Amino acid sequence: MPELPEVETVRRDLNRLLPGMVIGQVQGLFPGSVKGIGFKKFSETIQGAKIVKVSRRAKYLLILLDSGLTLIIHLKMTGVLQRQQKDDPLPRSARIIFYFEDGTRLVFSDQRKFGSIKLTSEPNELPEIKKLGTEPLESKFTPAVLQQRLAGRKGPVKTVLLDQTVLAGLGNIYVLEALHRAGIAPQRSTDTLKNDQIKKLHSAVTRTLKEAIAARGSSVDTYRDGQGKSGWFQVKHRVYDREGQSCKKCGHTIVKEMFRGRGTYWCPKCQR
């Protein structure tokens, strides 16, 4: 599933390419990707609207239109959102296509059809947006804020960090990568973390996300950026999908465990 670094990479690409584009026809190869409104009304409502900017909240892309409406797009597990030239071949799993007046198009592809597109005038009032926690790349995200967000929680630290009401945008890959960099075992109870460990975790989270964005995300499955290209942060993974390989920090063997239904990669030697 695309996580914060992948969604932020797509946002940056599209925010460079889309503002000023006027939406013409909207084609629904799988109309079910549009939620909360019938596809016919959806397409009629946004036809002729101009794109103002593309922003992000957690794993959601927000495309602001000059009509005051906002497209809220969640890529879920296999969603891809990319701008194409008119002669480019359509992706096999193309679901919704936005055609622009200059002949280019924005294609929402989704192999497993779990992704969603919504149209709203009040994005911050949507329940799924309203409940989101702190953005880990904002300046207000400090070690003290992380300590506050973790206070009173006794579950495994991996599970807590995956909770979108705690921190917004983290997923399995980057939680595991950050925990390895911080030297904290995924199964460790959150209430046992000391102040210095929370500071290390804060640093590890922000550093890992920034490095991943610089590498344009991790293409471990279907992820592609806003131009249809792969990211390369997967070559810098320290634990994720490295079962049986040597830890890049201590040389011990990376193990994989199924933990609460999710594949969990970690180093038993340097993560405590």
Given for the second form:
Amino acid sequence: MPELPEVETVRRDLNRLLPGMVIGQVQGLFPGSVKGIGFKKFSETIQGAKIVKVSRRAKYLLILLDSGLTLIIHLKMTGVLQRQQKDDPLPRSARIIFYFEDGTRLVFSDQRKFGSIKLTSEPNELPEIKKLGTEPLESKFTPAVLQQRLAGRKGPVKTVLLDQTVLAGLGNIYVLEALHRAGIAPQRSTDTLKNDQIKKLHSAVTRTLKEAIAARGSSVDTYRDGQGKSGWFQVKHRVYDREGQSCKKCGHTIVKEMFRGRGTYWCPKCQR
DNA sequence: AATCGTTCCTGATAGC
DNA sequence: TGCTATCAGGAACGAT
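Can you return the structure of this protein in the form predicted together with the DNA rather than the form predicted on its own?
Now the full complex is given, and it begins with the chain already shown.
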């Protein structure tokens, strides 16, 4: 599933490939992926617009058009956004296709249909964007900021870190990977974390995300980058999808349990 | 205000 | 073998 490192990888790919491209025809194989306005109006509105740049906020991709409108795309679990050449085979779950004048195309595919595409002139005014918390890779994210963001939270640290209004962009994989690096159990109550553990957690989150971006993300399921290729951070996972294997830190067996309805991988020995 | 349960969806897989 | 039931999960939403 695409989380911050995957979405950032796609952003970098597309920001290299798309600016300057003029949108021609738009095909809606599953028009329901477009939210807010009907597909017909959507395609009419963006036809002829030129792509200016591709940016990101949390797990949202923002494609800025020269008309002043912005496409806001969330990939959710199985969304893939890739630039294709004319002769490339369309993905089985292609939902929305943007054709360019040079014959290439931008394809949004999405097996489970959870993903969404919106069109707006004021992305920062969208409620789901407005309420997002701190970007963990921006310089303003310091240990003191993390401490302040976690203050007053009583729930399990895993749940709080998944809350996009606290930190923006972490999902199941990177929360679990960061907690293992920090030596903190996912179930640990947030209000019992000491300052030095919050410092460790801050550093674990930052390092995990940076290393994952360097490895072009984790392809555990359907994730592909902006050119349709897999990432390789999954081979560096310390806990995620490693049930029954030995902990790379202490040798104990990694366990998987359902916690609050989500698969949770962790090492019961070195995470407390 | 924080937190919980439900919902969306389809392909893979477990179980019979 | 072939069918059916179960499961995975980000985040909006409604309820508490």
